[in-house]
Each structure stands twice: as C-alpha cells, then as structure tokens.
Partner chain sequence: MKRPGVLAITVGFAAAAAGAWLGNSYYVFVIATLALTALVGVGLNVLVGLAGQVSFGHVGFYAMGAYAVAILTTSGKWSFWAALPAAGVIAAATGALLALPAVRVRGPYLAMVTIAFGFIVENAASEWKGLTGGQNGIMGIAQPFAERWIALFAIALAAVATVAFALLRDNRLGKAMLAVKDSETAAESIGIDPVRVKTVAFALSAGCAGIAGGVFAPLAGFVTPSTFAFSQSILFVLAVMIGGAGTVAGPLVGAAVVVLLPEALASLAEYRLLLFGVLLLGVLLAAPEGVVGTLDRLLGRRKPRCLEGTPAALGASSGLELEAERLGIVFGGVRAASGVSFRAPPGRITSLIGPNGAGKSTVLNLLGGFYRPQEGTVRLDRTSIGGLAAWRIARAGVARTYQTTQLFDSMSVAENVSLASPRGESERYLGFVGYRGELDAGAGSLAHVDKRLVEIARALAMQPSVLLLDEPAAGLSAADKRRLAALLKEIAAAGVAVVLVEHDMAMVMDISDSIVVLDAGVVVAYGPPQEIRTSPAVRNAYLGDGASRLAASRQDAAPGARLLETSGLRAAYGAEPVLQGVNCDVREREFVAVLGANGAGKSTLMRALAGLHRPVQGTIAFAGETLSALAAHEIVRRGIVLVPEGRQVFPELSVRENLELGAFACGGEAPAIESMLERFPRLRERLAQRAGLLSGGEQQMLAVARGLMGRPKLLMLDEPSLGLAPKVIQDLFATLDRLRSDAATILLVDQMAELALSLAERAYVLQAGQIVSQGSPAEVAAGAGIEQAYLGARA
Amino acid sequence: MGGIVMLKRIVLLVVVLAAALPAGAQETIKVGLVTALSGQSAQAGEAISRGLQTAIDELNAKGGILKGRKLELLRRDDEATPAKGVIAARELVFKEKVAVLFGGLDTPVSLAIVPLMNQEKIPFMGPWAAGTAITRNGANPNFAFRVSAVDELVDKAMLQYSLKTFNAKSCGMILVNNPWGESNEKGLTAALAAKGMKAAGVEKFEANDVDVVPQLSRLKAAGADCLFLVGNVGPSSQVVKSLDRMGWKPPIVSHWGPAGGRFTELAGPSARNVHFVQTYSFFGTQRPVGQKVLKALMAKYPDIKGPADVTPAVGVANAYDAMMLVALAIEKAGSTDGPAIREGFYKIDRYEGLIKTYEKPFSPQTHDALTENDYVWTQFIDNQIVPVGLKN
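Single chain coordinates (the form predicted in complex with the partner chain):
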C-alpha cells in the first residue's frame, strides 16, 4: 500500500515539475483577501475566507483554471481600519502580485482600497461590504465588482416591506454607530423622502453597547410604530433584548445583520420578531450547488455540523459565488492580466451559482451581480433562518 502511495506521489511530482517547466506559465494564480480577521468582525472574515477557500478547493480539484493553473488564496487582516487595509492591499498587489483582490466587510476599507485598484488596473471583488459607492465610484475604467447586497437597494426594500407587511406610518431608525449604519441612514432617509415620508427618529448605538433602552425610549416617545434596524448580529441582539426589557414590541425590519450568527441564542425568543433581508440561506431544501457546498464545508471544517454552523451564511455564499465568477472571468480573459479580466467579467454568460443562476451578471453599466430581486425576507425560527411566512 505504502509503496503505491509513494509511487503515486513521485509520479505526481514529476508531472507537476514537467508541467511547470515551460516558462513558469503554470505557476499558481494568487488571489488576495483583505478583511477583518481579528476583533469583533473576526467571524465574518472567517466566513468570507471559507467561502473563497471552498470555491478554490473545488476549482483546484478540477485541475485549476487557465489550463491547469492552481489558485492560491492570500489573506490579510485589516483590523477593520482603512489605513491597515490599504497597506495590506498594497502588499498583495505590489509584492505578492495577486490577480484579483477580494474586499472585506467594512465599507470604508473597501472605499479606501478601490481607488488603488482602479489606478493599478487590477480587479476588485466585493463579497460583503454594501456601500453603494464601492462599485459606483465614478472611475473609468472601473475595476470594482461585487456579489453582495447594495445598501441603497436594501434600504428601499426595507421601506417597501415595512409599508406592505406592517402598514407602518412612522418608522424609527436604530442604527449601529459605524460607517455601515451611517450609509444606511442616508439610504433610508432618501427612500423615505422619495415616498414623501420622514423618520420618527434616528438613533445610533455603539457596537459594544450593552443597553439600548435610552435610544429606544426616545424612538418610542417620538411615536415610532416600526423600527429599521441596522447592525451586526451581536449589536442587533442588544436591540432586541433592550426592547424586551422595555416591554415594547414594535415590528422590526432589519438589514441582514442578524443572519451573521446565532441570533436566537443571542437575542432570546423575541428574535423571531425581526424580519431581515437575506441573499442566501443554507436552511431548507437546497439546490445541487447548495448541497455540494454544504458538504464541502462540513468535510473541511470540523466545527460545521449543519446549516446552523455556517455563519454568517451570506459571507460564505457571496464569497463562494464571487470566487466562481472571478474564475470564469479569468477563463474568459485567458490570462491574469487585469484589464483582460475586467473585460472577462462582462463576457460571463451564465453561471449556475449558489445564490442564484447568474445570467450575464456584469456589464459596463452594472458591476453588481445581485439585484433587489435576489433579496429574500427571512426570520429566525428557533435556530433556523426561514423565509417569512413559511413557518410560524
């Protein structure tokens, strides 16, 4: 047995070496990721890493792309600050010479990196950060692409949903005090203004706040009958628990934050009152791609025992599809040349992905692969994210 394994390895080595001989053309294709890997957002960074790695493993197992070149992921921690993110991006671009750079979850970090990418003509792919200006950055040619939600669209959808489902008259905003919260404040205010409405009140809270009662009391006093919630899973659960303590039960329409973790465990039974937007859920019946990815995740990461452990699911799903689309773009380009890959994105016809089947996802006008039609309204029932109305 051992001898056979050994022999196989030697053969493999010879093959690899032989393949590598012609002018190093077969060297690996490096892709970079700059995101928060430590601190509060470590889990989100891990989710993006896992989504990318799962896609890369799948591609490499099939023999790589561009006729046998393997993909390699290089990750850097930006500690959620733009300054660190920009240095990390420079390192990956100039020192490691990555073909494509993936962004992380903080909009300011991505906004700080994108000008560099446009200048160096290397494609940037955003699997998470939803700030509108990341892809609509005014540059020509524009090298920033995204497979994620867009705040502006989510905000419109949130308002739409609150009017339709809860017949809301006067909405209050409760937003985490960071760039993401502020970007949605703008978006929601604009969405309300478009309908000739005004917010009952806008309140911010810190991501590490234990108690949000004072802010919520202000919204209640201002006559809010529905809350727009923007915050990651931890901060979102603080809002829900604070509402419980106040004994106030307004309907809550939320951005996708609660999907980032064990929301029910964190927020308690009232978690189910929060209706939030989603791009993807591993719960329920999965299409073949979903089954395949979930299986791969469970095989690779021992802490994943079922769909509930894939958190935040959006990070994994967006990153997986983003990587697959990047691979297709490189194939279409036929090289790792930045401008060619950019053109390659536009040439993608159809890709049967995890989130959806993408039909001509990118064009010079649209650098966002997901649209408002791809948002699903969901809620937590026990430990599962399910579309609203499916269970009760």
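Structure of the form predicted on its own, please, following the form predicted in complex with the partner chain?
Just this one chain is shown here; partners and other molecules are left out.
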C-alpha cells in the first residue's frame, strides 16, 4: 500500500514540475538541413552547418524561443543529388517533424525539394542555392524563402562588373548544363538585352567534364573578350585548366560556385584569375555582429584562427542570418505551425544581421531578403577568399 502512495506522490511531483516549466520548454524545436556534406562541395555544406549552429547556440544561450524552447539542428547529406535530397527532406519532414527545412547549395536539389515543402506547408529557407525559380516558383501559397544570392540579380551584377572592371564589350557564357546553368543563361541574356547587348556565344559543359577546350575555342573564335562562368567547384576548375592549356587568359567573371570547396587545389595557380560574387567577407573592419560571430566561430571550431579560416564565408553568413530570421518568424507566429511561420516572416520589421540590417526583408511578393546591393566581389589569394583589391 505504501508503494502505491509513494508512486502517486512521484506522479504528482512530475506533474507539478512539468507545470512549472515554461510552456513547451520540454520539447525542442527541430530545424532540418539538407546539403552536400561530402564530395567536392562538402566545405560549403560545412560552412552552412556552422552558420546555422552558431546562430542556434546563441539563441539557446539566451533561453531559446517561444518561452524557453531550445532549437535543435538535424543535418542530412544530399550528396549534391536531387533524388537523395528529396529522400532526406521527406525523412526530416515526416519522421523528425522539423518546423523549418534549410536547403543547401545545389539549385537542382532545392528545386526538387521545394514542391514537397509547398505541399506540406512547411517553410523552406535557402541559405545558398541561387536559382531564381526556387523562391519564384509560382506556388500560392509559397513556402520558399531565401537569404542568399538570386541568379537574376547576380547576373545583372556580373554584367555590370565586367563592364566596369574589364571594359568588356562581348562576353561569352560558359555554363554548367543543368537547371542552375539554365537559370543563369536566362538571367544573363536578359541583363545583356537590357543594355542592347548580346553574348558572343553560349556554351555548356557537363558536371563531370574534364576538358572544355572545344567549347572555349568556339567562344574565342566568336570574339569573346571576357567569360561569364557558372558552375560549382569541380567543373569550374576544369574551365580554368582548359584555358591554361589553350594559353588564353580572358577575364573570368563568375557566379559563386568556385567558393564551395577545393577550387584552388583543383584549378591550380590560375584560380586567382576568377573574380566571383559573395554576400559577405570577414576580412576588413567588422561591425559588432561580425565581431561577435567571428569570436563565436573561433571559440567553437579549433580550425578557425581568423577571417581566412571562415571559408566559404558566404555559407556561414547566409546561414547565420537565415537562422536568426527564421527564429524571429517563429516568435512572430507564436507557434511552430507552418502557415503561421510563413505569415511570421512578413511580420519581421527589422533585424540587425551579419550581412546587413534587414528592414521588412520579406513580403508576400518578395521572398528573397538580399538584393543586388548586398554582393561583394572576391578572388582567391593564397588559397583565401578575399575582396578584390584587398591583398589579405
């Protein structure tokens, strides 16, 4: 009999303690990440992971969100493959019940995942993949948001940079043959047309090509005086090596694919000839948020001794700001209900972030928080990504 009385007291104590906890404090809020964590672009996937985790650690140290609920990051490797990305996303959505899913760096993977997120009404946040159609996908309601570059805007910036920096008159396109390449072909063609210009030529290459001399030779014969390059680490390095074999050294204005991993190792010394876009750099004078994030990264990750070790910085910076904006959206929603979080994004008034101070970053018409004014042009110097003109 005494045992039963004791059991009742224990049960009562557990109930009282649970009631004393802040609402929901017993349950973490899960956020998922599907990105390349292996292969040539693994460094970019790790950068995204570190940016998210740094933000989560900061939020949890302050007591979490929604009156005390802690955040938890669940990562899955998509191996840069759309089919594997969808499988990973389905697991995180249906089994792990994530409140928000973060995408990775490959546009084809994100494009494959977004329809699932719109169907299940769970917010998708892109911290890297720049394909225009990821957020401008035609869905209503649309659950895809992004804190990253957007091809359509990057393409305008690439043209502007080629005109201003290299006085280019006739640029040729050398693009990866996938949806990301198609997105940029469309954007670059539109950007050129807006200035009454046309490309010298448009050439494509496959992601596993090891020689693109034939395509480059056609662009050279067509009179190209600069190249617009779009491709991730491996194929972009093959373009550089093919140019070396030809002895042709046109200016190369690139999307940010080369930043994603072992570009200098694969491309060789001429890697420094590629000028590519980024959204952030930890070099130079940092605002308080930048100082805080760099300090946190150095404390958590032993391999980070300074700005040069935060690479690619764009992955860290985009992911950090994206996580902070997601947390604000959840707070505005007052719950982890997907449609409520979606509306919460529209209610964010101001956030002093790492990349910039965001003023009403999202609206029903605009799901991209960054604009063409938020880009930095960089190059590799001694295996470090530094702003063009800054010799680290």
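Positions refer to the first chain, counted from 1. Take the two forms, superpose them, and find the largest set of C-alpha atoms that agree within 1.5 Å; that set is the rigid core. Predicted model only: the values in this text are computed from it and were never measured.
Novice: Kindly say which of Glu185, Ser170, Tyr346, Asp374 is at the hinge when the rigid parts are compared between the two forms?
Specialist: That leaves Asp374 as the hinge residue.
Novice: Tell me how far the smaller rigid part swings relative to the bigger one between the two forms, in degrees.
Specialist: That works out to a rotation of 15 degrees.
Novice: Taking the rigid core as the frame, how far in Å does the Cα of Arg262 move between the two forms?
Specialist: Spelling it out: core superposed, C-alpha of Arg262 shifted, distance 8.0 Å.
Novice: With both forms put on the same core, how far apart in Å are the CA positions of Lys164 between the two forms?
Specialist: In the core superposition between the two forms, the C-alpha of Lys164 moves 2.5 Å.
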